[in-house]
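Heads up, the chain below is alone and in the form predicted on its own; it's given as structure tokens.
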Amino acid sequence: MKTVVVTDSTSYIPKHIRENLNIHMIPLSVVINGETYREEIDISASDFYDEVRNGQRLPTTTQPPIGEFEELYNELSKEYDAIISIHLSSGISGTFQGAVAAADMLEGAKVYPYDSEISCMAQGFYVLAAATMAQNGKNPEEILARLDDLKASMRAYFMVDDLSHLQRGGRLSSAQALIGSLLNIKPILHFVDKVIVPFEKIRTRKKAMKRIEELLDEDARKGQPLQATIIHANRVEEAASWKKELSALYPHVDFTISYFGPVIGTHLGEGAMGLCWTKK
């Protein structure tokens, strides 16, 4: 049976990484002053952040049209037995939902639609470890499974430094942000059941990124090897430095940088930093 392994852009898997294993990825974008941008495609995420920074308005997102999820799978069906279409948490985005209703028109192929009931690169690690499954001849029951596996101690926090993005977007009222900001207050942020949900409040960005590596510690100290990335909100110098300092910290972590693109970046804002981690 030969699988193979689609995505959508908030997985923010490097191009070259995407086309050596395979990888098949859908956009979503952004509507910046009227104008709508295909993340990973159209529109990078530094030029992002510089259009937002200069702009008045903040931008929209959108999901996939299910027609783009049609296409590719009927595409792919000529090719292979089987698909599996890992995508962003069905609780902040219907992507998951417009997979799940291609699969459904889809004759041919079958399509395993997988909600990842997370983002970024947490997602992933879920696609990085599937398409490579699926290169090595695994089935699609054994790929699910992994991913479920990984699921279970996949642990995810993330800090905003400003405020107003969330604000805008209608996660915080405006009195809420404006307390905050003046308190300096840098939210940690988790997903639980599928959403975003504050875990705790912290004053100054240097203790909110301390209290994420606490958490980090407390699966790290167990000496169970893990896999780990950086998330960056175009804070390139930041993140690497706090790779190189988690790096000495933890020598059995293995550590990278990934970057909150376009979509994710337009909720949580330029300076957002976040870590997450599973065991390999």
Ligand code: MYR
Given for the second form:
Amino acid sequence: MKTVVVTDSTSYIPKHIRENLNIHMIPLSVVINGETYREEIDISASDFYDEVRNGQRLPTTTQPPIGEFEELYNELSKEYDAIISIHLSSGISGTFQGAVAAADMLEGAKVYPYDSEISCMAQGFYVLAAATMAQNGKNPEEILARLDDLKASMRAYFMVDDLSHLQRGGRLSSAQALIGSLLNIKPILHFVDKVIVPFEKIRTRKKAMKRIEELLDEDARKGQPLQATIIHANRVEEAASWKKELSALYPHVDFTISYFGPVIGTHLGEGAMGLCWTKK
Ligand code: MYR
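Please show me the structure of the same protein in the form predicted together with myristic acid, now that we have looked at it in the form predicted on its own.
Below is the whole assembly, all chains and molecules, this chain first.
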């Protein structure tokens, strides 16, 4: 049984890693001043933040057309028996539904669409695990079981500098009144049942980061080896210094730095910062 892994651009896995692990990527796009850019292909994260910082019109995002899934699945079905297709949460994008629709139409290989129920490098952890297992000849059932196992211990908390991006894009699942009460503070956000909800109201960015550290501490102190990623929206230095601090405190946690690319950055805004972890 030959298995291959597909994901979308919002897992933000660097190209050389995708190539090494034979991960196929379908891009979502951002629309800036009427121009459509496929992220990770036509526009980089830093160019995106530069472009929109001074732009007149705010960007929007689009999911990949179903035809792109069909085309890629058809191509892969010539060589592989099974395709595991891992996508950002179906509660925030129609991308997963696109994968499901294209999978239903495919003849030949069997497609297993997998709803990560999250996005960014947290989703990337699933993709990397699945691709490594596929390369080692594991079958789809074993791979999906491992993904569910990782999902059970996945934690992801993030904060934004300016909540109006999430509000404008309609991706914050809360009553309007609650959103109003959050606008002048730095709430910690997380995913519950595939959608983004406030986790705790915190007044300042520094306190929010400390609180996220406490949440990591609760899991890290159990001693189990963890993999963690700091995700930033154009805050390279702040992310690096947070990583240094956390790595010294938790030597048994494997920390990496990742980023909120153009599509997710459209909804979170520049300056967003997050920390995700799961068992290894
Ligand atoms: C689309 O147009 O289909 C894409 C919509 C993307 C919405 C993104 C909302 C923010 C997600 C934050 C992820 C944080 C992960 C740790």
